[in-house]
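A single chain comes next, written as structure tokens; it is the form predicted on its own.
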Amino acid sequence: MSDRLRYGVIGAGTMGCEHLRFLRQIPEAEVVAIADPHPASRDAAADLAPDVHLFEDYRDLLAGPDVDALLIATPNHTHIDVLPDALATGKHILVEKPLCTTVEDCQTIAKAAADHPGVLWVAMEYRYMPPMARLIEEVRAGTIGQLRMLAVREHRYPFLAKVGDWNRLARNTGGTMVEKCCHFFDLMRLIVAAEPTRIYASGAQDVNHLDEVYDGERADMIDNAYVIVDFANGVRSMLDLCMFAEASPDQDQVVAVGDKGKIESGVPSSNVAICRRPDLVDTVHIPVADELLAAGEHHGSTYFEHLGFLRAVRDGRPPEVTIRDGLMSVAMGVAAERSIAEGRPVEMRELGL
């Protein structure tokens, strides 16, 4: 290995784009080849990471030039092919969330990566966000007593546009509760630090896309959900999902409370407050270098989440998102999916986890 980190880009849309503007920043690393089927996708990433391959297929990347670490970032039901293939190089990989879309996907992957040699790294970017990681840490360190609750809320505005409109269809995504909330899924089992039993939800679709059709299928993201999580150790969870809520003040907010305390964190204001029962309460502001917050859309997280992969690489660690949590976040989603759809609680179990 050189003295930088070696990447392959498969896929450059918009999160390809962003963790290209990240690894820029980063000295260790060196972005030596990227692929995606569309032109302009290209275009877009050629002026991102100039003087580097350009591929068309991704099959031509894995076989061209010699790279480290492949960065996987192309629409999620193409996971389930590309991953494979990616795999049977042995190379390192950071591939984006979720990790399939379907439980069953998650589950031909794992078994295809039991015995991979390099680090295999599933992209969780809301664990990096400065705040929240604050609160990951204070809760770790009993600063609230035992955590009982935990709430997590995003106010935020509908999907952006993607090319293709891939993501208008829940055939590809997964769904909302998988495409969009494995994000917050993940966080509440790293918070929670157990397993989910049960899982209660109540959505719709009620505002956006409602008139988009696409070669006949008409878009069916939902937009708005409350999905509430029993874990095996009797902590319960909520998620409050509105993708019609551009105006909020912190677009995402995370609260734990335990019988000591509570803590709430949110973003962008980057403010944590520390609240000790009775009536003391400590507000911390964690700054974000202006550089970090202008190159992606998850307040600097995509920089922090690559220094840790680059760590595990260079230091021979674990990964510190691995396939399992990859799968339990999209297990998760399936299981809020499918209890919207029936109007029902659904047991973890029903999923064979």
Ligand SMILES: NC(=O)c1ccc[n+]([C@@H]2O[C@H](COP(=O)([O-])OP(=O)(O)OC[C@H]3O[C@@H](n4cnc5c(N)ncnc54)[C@H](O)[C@@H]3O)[C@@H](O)[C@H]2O)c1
Contents of the next structure:
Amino acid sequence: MSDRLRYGVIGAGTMGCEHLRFLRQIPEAEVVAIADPHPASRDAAADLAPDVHLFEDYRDLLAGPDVDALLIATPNHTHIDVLPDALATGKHILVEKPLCTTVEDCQTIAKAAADHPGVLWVAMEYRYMPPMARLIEEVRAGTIGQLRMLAVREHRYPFLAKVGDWNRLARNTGGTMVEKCCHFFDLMRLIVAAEPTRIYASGAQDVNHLDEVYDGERADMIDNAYVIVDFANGVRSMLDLCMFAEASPDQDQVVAVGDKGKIESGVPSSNVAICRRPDLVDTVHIPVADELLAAGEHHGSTYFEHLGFLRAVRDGRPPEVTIRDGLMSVAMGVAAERSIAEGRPVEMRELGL
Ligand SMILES: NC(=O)c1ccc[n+]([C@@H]2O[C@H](COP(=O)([O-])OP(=O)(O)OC[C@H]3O[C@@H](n4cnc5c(N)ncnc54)[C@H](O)[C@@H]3O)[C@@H](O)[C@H]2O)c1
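Next, report the structure of the form predicted in complex with the ligand; the form predicted on its own has already been given.
And the full complex, kicking off with our chain again.
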């Protein structure tokens, strides 16, 4: 391996280009090849990473110039085809969330990856948003005593337009609970430090994309939901998702409450309020550099995640976000989708987990 980790990027749409903007800011990283079948995506990528090898077919990238690490940012439903080919190269892999769109596909990948010699890391950017990272740190340090409740709220804009509108159909995305909310379920598991046992959810597609039809199929992505998750250690958690709430002062909020206090963390305010019962102890503002905020949609988190990925590769450390994390975040989304569809609590053991 040269001094710099050489990346091959597969999929150069919205998220692939966000990765390219962050990789440009990391001296230890170098993008040497990009594959995307869509000419406009290849053009956009070439603007961000001139002088790289461009491919239409990712299999040519895999067989082509020597790369050390593969970054996969193709649509959710393509991960199940791209990942086995990527794994066959033995190279380090950073794959965008969700790992796959179904539990079965995630399990297929987990099996294929069992002896993978490289780092295999599922991108879960919300963990790396600096105010969220601070909340996680405080919970782990015992600031709020024993964690009892964890609330996650995202109130945001509707799904953006994507290449080929793949994100309008649950059969491509896994459904909103998988596509979007795998991030929140991953945060829950990380902070609660236990496995979920039961999920009950209520949600619907009430406002967004109601008149959109794609080749005869109606857009069917849920745009609002409440999801309650019971964890094996007795902690309860709740997700409040609304995708027709652009004007929210904080798009994302996480509130962790323990027996001795609570922590509230918000994005984009980047404020973290730390309370020890009965008082507010402090409100800390976590600064994020302007160039990191400007490079993407995720409050600089993609940059910090890349630094973690690089450390894992360089130091031979295990990935911070594992295949198991990717699988469980999808499984929780699948359970929430099922709970909404069937109007009943879903036990995680129904999914074999
Ligand atoms: N972590 C996050 O917060 C976050 C945010 C947005 C998207 N994502 C994830 O990133 C992935 C890509 O989403 P996006 O928003 O960039 O979608 P997008 O539609 O903007 O881009 C996807 C790109 O992949 C290309 N593509 C499709 N099939 C391909 C293949 N076989 N080989 C190579 N390229 C292929 C498309 O042509 C397109 O350019 C998805 O898994 C999505 O869930 C993650």
